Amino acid sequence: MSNRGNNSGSGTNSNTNSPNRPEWLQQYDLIGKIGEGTYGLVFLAKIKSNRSKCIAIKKFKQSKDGDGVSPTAIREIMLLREISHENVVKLVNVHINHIDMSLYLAFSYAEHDLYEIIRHHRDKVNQAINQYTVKSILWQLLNGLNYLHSNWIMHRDLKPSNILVMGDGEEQGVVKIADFGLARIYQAPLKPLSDNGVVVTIWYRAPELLLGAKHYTSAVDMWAVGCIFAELLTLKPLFQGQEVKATPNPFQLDQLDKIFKVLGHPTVDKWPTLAHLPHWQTDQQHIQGHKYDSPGLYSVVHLSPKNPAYDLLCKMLEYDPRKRITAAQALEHEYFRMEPLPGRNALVPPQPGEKIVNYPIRPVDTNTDFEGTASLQPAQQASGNQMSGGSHVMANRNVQRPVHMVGGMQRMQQQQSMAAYNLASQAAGMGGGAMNPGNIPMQQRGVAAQPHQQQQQQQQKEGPNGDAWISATEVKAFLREYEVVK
């Protein structure tokens, strides 16, 4: 496996040692930028007190006038502080730069993600990912997702670049679900979720979302997992549609066309609620009458229809979300009981003599300072949210049992007067619902507090996806309340 130390080059960025830097920043040596997204930049750093430990620090963009933070940051903080699982990223620290009131989230660093692993096999070595690695990655992904769904959390943005894999160390080969910027808590009774805007990157977006469903469930995550599974098998996206970005309309004709060409035309007989989906009802693009001669999914993914892997994939890509397999059900599928059995280290096959693939570590742009404003040369491409969680031992191969949301979430219910959190809840869409994934009592479901009238009046600025910006003052008060400011 690759050596973590290769990231650092010949030295470290001296920006973190400046006496003008905030006190919290003095504990890190900055290596460089490793990612950039809609909501900010991600940097690689080392902890000075433990030079062997790498940290990924995500800096969130501010509002245009410099006095606000996107609710995306609050979503990540609130959710990641309440959950703990080996296959989910772990939030290590939260920092505020009091000079410009910018917000930083620190995570343990992962050397790899599925996007880069797939690309390496497709473009560099031109060979398929071995069966053991595919099965181990998929089992760990489902294990983490089952934990999230059991705790009433939908991720809503699963894609290869958000699925990380640890490199060298005691967690080598452990998969981590990352980037919770679009994640949300859901519970019964059902409430419309369409007001949250478009979710899930288009190639991994479930058909019910594309057809304008106002209510949807955690089944949208399972569709995305099916797309990822197929991509691990074939090394290319299964449904690679062209997105039309000129409109907020969720209907994407080309993406639906790509899906129908592989899976066949959906019918009301097999998907009864199809008739009630807005864009199927209006049929402005005449999709109802279009006929598709499907070649069959098995011919696209090169699997026999009798192969258990094919059966599992079909159940993940079921049109009707009510019939789509759940994460808990998938973990018990026959596919995972066949040789080779999945393991905790997805990168190293347990059988001696099998070839080990040395995946390249993520490129680092060492010419960008910590403020992200002084890039002296174009950053090398890095995929998505480059972060990973900490170590929590997974109990052999048993399915993770539901764990009720406790601690901070219960405190939130009792502190409805705290303006910062209530505003964050409203902006981040922490209410709403879907069907109960387990027998969890209503009082234990982490129902978010309702916003106050005066807080509604404060939502005047908008973030990257239309969310209202939360003022820096409110964010600071909120974080101090929950003792996460350092």
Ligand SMILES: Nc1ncnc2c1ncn2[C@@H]1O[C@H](COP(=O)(O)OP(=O)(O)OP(=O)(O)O)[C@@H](O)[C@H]1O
The other form holds:
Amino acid sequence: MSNRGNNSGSGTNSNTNSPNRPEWLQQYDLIGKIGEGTYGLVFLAKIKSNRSKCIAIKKFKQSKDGDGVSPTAIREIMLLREISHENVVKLVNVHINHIDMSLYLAFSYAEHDLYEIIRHHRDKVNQAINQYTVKSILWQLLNGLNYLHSNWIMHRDLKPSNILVMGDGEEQGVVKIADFGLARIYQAPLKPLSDNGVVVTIWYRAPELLLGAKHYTSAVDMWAVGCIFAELLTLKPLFQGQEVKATPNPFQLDQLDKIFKVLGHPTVDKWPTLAHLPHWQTDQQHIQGHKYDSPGLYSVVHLSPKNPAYDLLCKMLEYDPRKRITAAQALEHEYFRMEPLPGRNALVPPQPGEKIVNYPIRPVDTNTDFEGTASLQPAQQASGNQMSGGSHVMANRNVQRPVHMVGGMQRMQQQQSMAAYNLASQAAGMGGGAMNPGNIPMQQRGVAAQPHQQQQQQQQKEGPNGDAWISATEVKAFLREYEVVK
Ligand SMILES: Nc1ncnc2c1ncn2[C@@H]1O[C@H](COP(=O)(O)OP(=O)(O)OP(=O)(O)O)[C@@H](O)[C@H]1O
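Form predicted together with this ligand, following the form predicted on its own:
Below, the chain from earlier opens the complete complex, with every other chain and molecule after it.
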């Protein structure tokens, strides 16, 4: 068993303990880079005091103005710290390096994500994901989303790489939504289409967004869930539009074209507010003249129109956002009451004796440190992955690993059990993690100069490298002050 969490290998990034590292970093062993997104890099680290615990640290790039973290970002982060639900990834710590005002968010670590799981089935094993796993993933995704939506948090960028699945351990096979609310930290209504080479996908984007809706709702997330559901069934993205880059315009002709080809062109009859959308006119010029010979969604996803899975999918892909099914309604759908019933461990094999799928663990680039630069030391073995000295471990994407069973079948046998599970998850509620003592960055955009004494206090509390903890009390004080001076 090559569980990253249980491995005590010494594969840490050599720069972790360098004297130039921020003080807070001393509590982690930085293993290496695991990914890169629009807003920054994601790293795998272990907590020194508990080396069985892995953590994913997301380093955010500087904001466009290069002047640090905005008050809005601080607000959002405080909110994210209050979020606690089994199907939502936990934000465990927040760090700011005062030297360059870079922001680091530490999340609990998940070994798998849907992007890799789907890719594995499509490209490696050439076999559909079993029904039980699809249903369990979907149920947990909806459960997490229902919690976020009930707390007025929209994700706005749901896609397979943001849906994490826990690897070996007590939480094996539990689905966690990642990356929620982060777009707002950078005050972007929608993520940029392309920013320094990282491709941002529009495949999961709802039609109202593509048509320029300014006031959109949590229904945009349900559209994305529909697209992900279809992809779990077919292993292919449902609407694979060609992105038009270098424009802030949300109107994405090809993406809309791909959607209309499958679902037919929307009509004002079925979606009355359609005509008010800013790009409806543009759509008229480019698309409305087209005749779409819609093949029907069922033929694309290979489901019978009578199948409850198909019914649920159609309700998620309803054009009119006001008619689109909500997460709470979807959880009540007949699909989840039929065998196989969904369960907490989405990765357990459907039937005893059935083939277990060995999903690869995340590849780690141990040569990249927090600055995104190569470390001076050759890479070492970080976990179950065999890492060759000095070489990039990303090549190890295909390392196979057995998926181990925890406590045998953990499926919910009855609908009541799932309801109980739901309640238990909800009971975790807005627990609110304890805040760390310390300081907050005061050099905020648009904020009047801080009183001298306050600045001095801040300097005293900072670590030698300008790093600081965010404390709830001080952030609140800061926000109050900001509101006064605004
Ligand atoms: N908590 C986590 N545990 C393990 N891996 C994670 C975690 N959070 C993110 N990742 C992984 O890190 C990679 C990069 O994530 P990130 O969210 O930065 O980018 P993205 O989702 O691919 O793109 P974007 O930021 O543009 O939406 C992804 O493969 C993602 O699955």
